[in-house]
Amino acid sequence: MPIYASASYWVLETQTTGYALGLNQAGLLAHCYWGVRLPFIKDYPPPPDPQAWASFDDAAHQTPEEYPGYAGMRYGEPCLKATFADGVRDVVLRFVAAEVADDATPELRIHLRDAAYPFRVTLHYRLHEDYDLIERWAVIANDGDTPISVERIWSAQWHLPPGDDYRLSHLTGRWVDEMHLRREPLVHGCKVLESRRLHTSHQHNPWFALDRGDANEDNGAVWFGVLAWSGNWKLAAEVADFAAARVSIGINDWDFAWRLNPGETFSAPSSYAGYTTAGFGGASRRLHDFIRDRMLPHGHSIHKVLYNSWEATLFDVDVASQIELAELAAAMGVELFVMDDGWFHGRNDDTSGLGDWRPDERKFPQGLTPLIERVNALGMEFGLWIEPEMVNPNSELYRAHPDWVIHFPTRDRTTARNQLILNIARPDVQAYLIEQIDRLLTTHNIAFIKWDMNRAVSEAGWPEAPGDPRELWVRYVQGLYHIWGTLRTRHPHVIWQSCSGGGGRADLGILCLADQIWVSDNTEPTTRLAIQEGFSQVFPANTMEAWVTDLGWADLPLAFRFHVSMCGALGIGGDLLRWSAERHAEAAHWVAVYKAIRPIIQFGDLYRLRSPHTHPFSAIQFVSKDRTEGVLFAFRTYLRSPATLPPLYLRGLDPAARYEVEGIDGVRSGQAWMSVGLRLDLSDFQSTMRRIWLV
């Protein structure tokens, strides 16, 4: 039984790893453990009862709790706080009942009560038993008759075993500079990630990961989680006295407020946490898989090679222009054919159309339907983008309703990119959204849709707002989930893409909506070895989008380019147009290889050989979850001579079957591969591309 359940204690197993609770004798719902899966259920240490140190620390500030309120003398990092309607100003939560729910997927209920107030909290705790993950959510309720106001309400604490050593692993970047992986100790203190900018953002992920600074991609005890969350939000990493050891997660009480009314409630979102002992790289596996099998709307669904006419022809599309490189996109193999900004009305650069989402007449004149059919014509699906969630004042749409917009009536309205945010918090924008979306998806043959957002926020105000105009941060993500999810319900057959700049809105709650994720602007291929690395601790490859262009070194291999677009969703974004008839030749060759190996990579388990983030030599490797096959990239930036490069050690395989690996002499077992490894000789900027398979 996956969940143990006791009047004052209990237990969630998933296949390898153990999480306990309890009340301890004062009554506190306190963490027990969290670590590998125990033999018995008694082996489970007790609730811990901590005595007061001192006059200045009671028990209650030195006990874990599951999910603590401001309240008393506790001086870490809550999880709730709220003010009553008579002005008090915390939350003392008394246990009051439990329950299980021991369906496919078990859940563990917790019911908290303030001990003065009709204020009601539930834990929820989710078990994820084939991919040791553990969900937590918290959900609040108003049982009174005058309004609360929240001001915290995060969707877990995470607990780890007492130690001063851990190491923290986290994403951090900015614009085209995103998803560098960082390794720092956690020390005594709180270290703070966050975004305040309305989306996830390029400078932070809501992801992590904890070890005791021993571990490495293969081995060694990792903790790790994320926040499905699509807006602001919050991640507090503490050791505080004692050497006690935390992660806090949620939305962003950064200018937050909640007016909780008589009889309503609010949800706080999903945080996803695991345990392995098998390194980074098992962390990644696992979230990995959780993802394809679980969110995904497509999950299995093969995602197809695209050609994107952004840099061709930027905003100068027409219908002859778009045909030309949608003719040139076919002979290459390309499956999807996506025409990106500039098709809607009035859209002739970047001043102006963002709102009216109808065919611009000039460019047009006969609507989009001629385009697509002579793409599909040319046996390829047709895709669009779109940024629904921006205005330009010099549009239709903002003439007709400026008060639509995230503003302060008595500030100026601050651009960026000549656009203004829409706020879709409101229920008029939604319903514009929609219709004007979905009428574009109904009349037209679309089977892809790249939705950008291409700025953050700024004079973050609603002056209708109908309870707190701080509510605005997270209504405006409901507004988001909202659409989106309404679009998707009516059009099950379209793919999704989230883009905001690059990586701005990579999270598991786009995920639910989205199928795939624009990681970065910069497509430049060296750049990009780490930014994929750093998008491959939480995300697997078939979300990746991956474009082939013509950003960087015009010496750079094609080859080298296509390889490194090759480990995700592959793409191409260069100019067709100015390409040679031998560049086109070489694009269809390996455009044909990677729909041969494209299984392997978008489903299969992921092996991170070496890192770019510290290496000039770096290697990445696929296996098939069979572990009959496999694909191999490695490649070297610059590195000074002489040089003799590493061997590489290759992952996954079945120890005892025997397996050939592409240009590599002789036949040998999977150990051998494993330990003994291989020798590549790659100059500098080159790169290899190699299969492996059982024989």
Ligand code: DGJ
The other form holds:
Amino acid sequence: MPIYASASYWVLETQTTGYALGLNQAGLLAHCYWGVRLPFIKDYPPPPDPQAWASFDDAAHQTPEEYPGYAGMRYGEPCLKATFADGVRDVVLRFVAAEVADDATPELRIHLRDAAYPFRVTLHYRLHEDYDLIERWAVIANDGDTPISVERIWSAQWHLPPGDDYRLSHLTGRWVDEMHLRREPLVHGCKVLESRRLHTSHQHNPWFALDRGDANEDNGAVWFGVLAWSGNWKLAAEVADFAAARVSIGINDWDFAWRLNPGETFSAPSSYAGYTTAGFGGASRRLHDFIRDRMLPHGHSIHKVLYNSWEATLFDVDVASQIELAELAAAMGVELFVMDDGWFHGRNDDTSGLGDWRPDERKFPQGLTPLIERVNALGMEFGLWIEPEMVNPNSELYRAHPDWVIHFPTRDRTTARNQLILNIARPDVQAYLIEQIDRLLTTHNIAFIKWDMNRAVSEAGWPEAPGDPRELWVRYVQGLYHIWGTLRTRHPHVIWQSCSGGGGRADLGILCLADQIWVSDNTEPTTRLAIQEGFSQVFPANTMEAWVTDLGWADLPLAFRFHVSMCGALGIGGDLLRWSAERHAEAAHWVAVYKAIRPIIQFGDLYRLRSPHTHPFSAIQFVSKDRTEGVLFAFRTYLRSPATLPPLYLRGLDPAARYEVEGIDGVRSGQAWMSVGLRLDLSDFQSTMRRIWLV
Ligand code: DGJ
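Could you output the structure for the form predicted together with the named molecule, given that the previous block was the form predicted on its own?
Whole complex next, starting from this chain.
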């Protein structure tokens, strides 16, 4: 029974973890336990009943509440803050009832209600047992007859066992430098990570992992979680009085307000969190499996090797240039040809065209069909780039609808990359974009769409907003999900890729719509190693599209470039017209090798053996789910000579089974490969790929 329920105490159990909550003597819904699954229900601790600390901190402040409202003497981060019509600004939540829905994914619902106002809160706890994940979200309802202004509604507060010695792992970066893994002590006070940019952001990602400073890739207790949301978000990791450690996560409350009218409800996005004793690698693999199995629209379809023409042609696309590239790509074994930016009406550079989603008449006088037919005749599928949320002031769309962009009427409209952001919170804008993109997909044989978003917000105004204009932050994302979701339903075979100038929109919200993420505009392979390492903390390899390009040192071996990109869904983005015949032949070889091993990479278990962030000699390994085969990649960037490379200890093999590793003499047990390891000999800027077989 994964959910144990009494009148005032609940235990949620997944395969290996337990999570307990209950009503304490003051009637507060308190967190009791989150960690390894305990043998007996009676093992789980009772709800805590803290005492007040003199007249300065009352008991409520000391209580690890599951979902604290801002009320009374509470000074930590609350999950809910609202103002009622009479100006009262605190939310006193009382337990009303709980129910358990014991379906395939069991769910506990706890109903709370304000002590004086007809304001309801339902806390949802859904169990993903096989993944050791708990999904939490909150729904609020206004049962009264006056509006309520909601100023914060977070998805969850995750409490850790009390203790002030935690270490926080998170991802940080910037454009062309995303997803760098950082680990730092979580000290007293509050560490805030957030996006205020309208998209998930290149700077931070709504993911956390906490350990006691002693976990590594393979061992140690790790509490980890994410928020499935593609707009402004906030994560507050707090160590409060008496070493109470917790992470709150949800929609960002910065500049946010929502008018909850009588009879309306509002649902916060889901936060998923888990606990493991299998270290950071174990935490990642749980997320990877869950994302692949339960979130991605086509999580178990092999991703095709694609070619993208952006870095070869930039905006200078036309039928002839694209066909020339397509022919070369097809000869290499590429299966999907993607035409990037520059194909639509008036798009010769980044100053014009966005918004007018029809083929440019000069570049494509007969439309896109002749190109698509040629690509198909070459045995490849066809994909297309779009950036639906944007408009150039120099476009037919903007001239017809200047009011459709996000703006304040009295302020200049700040352009970035010469573009403004369409206010897709507006139903008329949503309808326009659905109609435009639907037409493209209906009238062309398009198998893949790269959905880009190339700027962050400014002047976040919505003059005609029907409710509070600060609802924009949320209604924009809801609009995005609505547009994308409608198109996905109408064209279920299409594979979508989420791009925001690289990895600006990488989150579990968008992965319910998109199968892939364009991780970074930085395709330089040595930098990419660390970016990919960060990405892999959260996202499985099949979501990580990675191109081989010409960026970086010209003399970096092509094999190195391929090996880096083969750790995800392989793509090629170099200028094939400038590649030598030998280069084409070598690329064809690696494409063929990738096709043979990609099920292991795209669907297998990922083990980070040595971090490229901390070691110039790094390695990553993939193992098939049945542990019969694997593949190891190792990379050496720059190491001062004379250097002796340390052994690599393989992971994830069946200890008792016998395996062979490509290029190394002898058959050994899985245990031996994992305990004795193997040695490789690489010089600077050399890499290797070794297959692993059960014999
Ligand atoms: C940013 C993307 O990340 C690039 O790959 C490319 O699609 C350009 N936009 C096109 O404008």
